[in-house]
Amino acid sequence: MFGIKSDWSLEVKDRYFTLDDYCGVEPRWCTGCGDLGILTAMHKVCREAQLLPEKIVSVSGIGCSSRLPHYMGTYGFHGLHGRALPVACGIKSRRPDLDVWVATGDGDCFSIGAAHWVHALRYNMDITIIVFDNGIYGLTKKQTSPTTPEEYLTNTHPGGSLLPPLNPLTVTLGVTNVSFVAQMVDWNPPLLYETLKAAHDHKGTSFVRIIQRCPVYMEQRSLDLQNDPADLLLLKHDDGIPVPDTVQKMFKNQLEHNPYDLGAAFTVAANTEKIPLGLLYRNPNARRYDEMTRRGLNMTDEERLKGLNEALDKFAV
């Protein structure tokens, strides 16, 4: 084929992702589920950014929110009931280039695993925390979880909780180093899918509480809130979470919140009158554990061996 022009070089195009490239095996949520719209709008984040698959890990512990991994085209762990949080940052700390989100219920997350909520928080690693709050106990038949509320009556405590449900805002606003910390509902999609990005761009341990349904233990308690948004409180700020026009409209009760202020989140949080949705704290100055943990990850066998054996000798007698 001489004297004809030839170009023999192949050029690669970038890859593209759609939706179906996040998407693991078909959900098996009741139908009505809240959790098939934060899985969708998880979805739709990662399409957005276009995260390779390959490099996201999703983690979650026991319950019906942790069987998101299954729904999840990506690698993934479904762990021990509340350790989600200690896998995700041993994760972290190893592969500091992978992308983790951790799926987590109120019972997983708040109850067994209250302290690794609390020292994940602490550590701020680059994770984002996604908490399913249907107030109960789904997966093993309705249950008092620690944020049911004391008017529901359920199989542990037919005549209604003994306690008030605990406030994970307040918890999670009082822990040192603490970075991000937001609430939403999973119902409105444009807000839920703003939420969650934000949540995931954030560098640091974003924690999202989301208040969700379940249609078969829990039905009223978010059917009230959808007939009566009078009870939701919009946070709004230029540096909060983007609210298009269309949806502001929907909210009565909106204030404007400075999410640098964590005695006004703490303020926030703590009224028990209206349930604020939206961004409650950020600090992007907060200490990154994963940033320290990374340190050595580059050495050779000869050097962590020889470092091994010099931590040894200090304790020769």
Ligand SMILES: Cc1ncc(C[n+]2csc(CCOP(=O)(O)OP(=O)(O)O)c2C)c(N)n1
Contents of the next structure:
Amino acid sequence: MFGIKSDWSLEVKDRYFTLDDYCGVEPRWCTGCGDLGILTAMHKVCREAQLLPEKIVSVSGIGCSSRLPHYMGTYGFHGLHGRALPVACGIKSRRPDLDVWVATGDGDCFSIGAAHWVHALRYNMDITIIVFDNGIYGLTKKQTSPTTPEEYLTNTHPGGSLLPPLNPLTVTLGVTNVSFVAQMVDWNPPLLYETLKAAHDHKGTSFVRIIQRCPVYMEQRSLDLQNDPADLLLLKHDDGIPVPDTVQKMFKNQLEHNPYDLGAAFTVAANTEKIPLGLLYRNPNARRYDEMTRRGLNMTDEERLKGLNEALDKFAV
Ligand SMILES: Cc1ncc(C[n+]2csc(CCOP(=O)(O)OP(=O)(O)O)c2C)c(N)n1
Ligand code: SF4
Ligand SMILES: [Mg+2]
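With the form predicted alone in hand, show me what the form predicted together with the named molecule looks like.
Full complex below, order starting with the chain above.
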């Protein structure tokens, strides 16, 4: 018999989940694409936390990066261009028991999906947003995105991109009720893993911008950063992203940064000379909209009907 389902608990046998349990079909990304490393880090976070695969849902828009749900052995939703976040928020509001991950690109999130980006940050539902920022529209073959470097030659700007790139960190930090903002590169697996783990552990919306390699349409940007890490700035703090000792040695520039200090986060984010890596900001006390939308979800059918009738009675004349 069909009706409103209010009990979502599944009987699950105790078992150890391996990486394979979180893998979907073979990825079709290009060789050397940074998306592969991000996917691997996600699989590891799921394995380390022993998340139940049937309790995970990955949501995406459209783009190379948005193919991610196919590569997770979990539930997934490959949506419409720019619309990953409203779908993710909808899922979280009805199914707060699910682990909701969002995979979105710089075009998907910062361009066509920009309005959703702002509002999802303010809602601060308990979801993990990973932006795969390769600075270009990859899937549609090299068009200018909001984070394309100025003067970079693209198919939409053959004479070079005309404007300075958008700074996703300062925009994100400027949204009311934002609660977790981090940045990482895809080519540092230990730090990438720690960043995604911290983002997943955070209760609220975690926003992680990953500077991602696209060797096909944006090769030089990441090659420059890989060859000369002098442009990178490692953020350190006891409540930040844990940095393994061996990794710390790779960074010439390091800064002790308090992630609870929004003003300091802005200063670090706005510095275009040194690209910060690590946790810029966290606010564990920001209000969560999913805690409000979950109210009443476990009501019985009778209680729902009673509540509906009471609400409708208010309009009786
Ligand atoms: C409504 C709509 N507009 C445009 C497109 C074409 N389109 C598909 S993917 C894409 C850009 C993807 O770029 P990005 O989000 O940066 O992802 P990437 O491929 O770089 O990972 C565009 C413009 C579309 N599919 N739907
Ligand atoms: S075009 Fe770029 S972003 Fe897309 S799969 Fe290939 S390397 Fe990755
Ligand atoms: Mg892109």
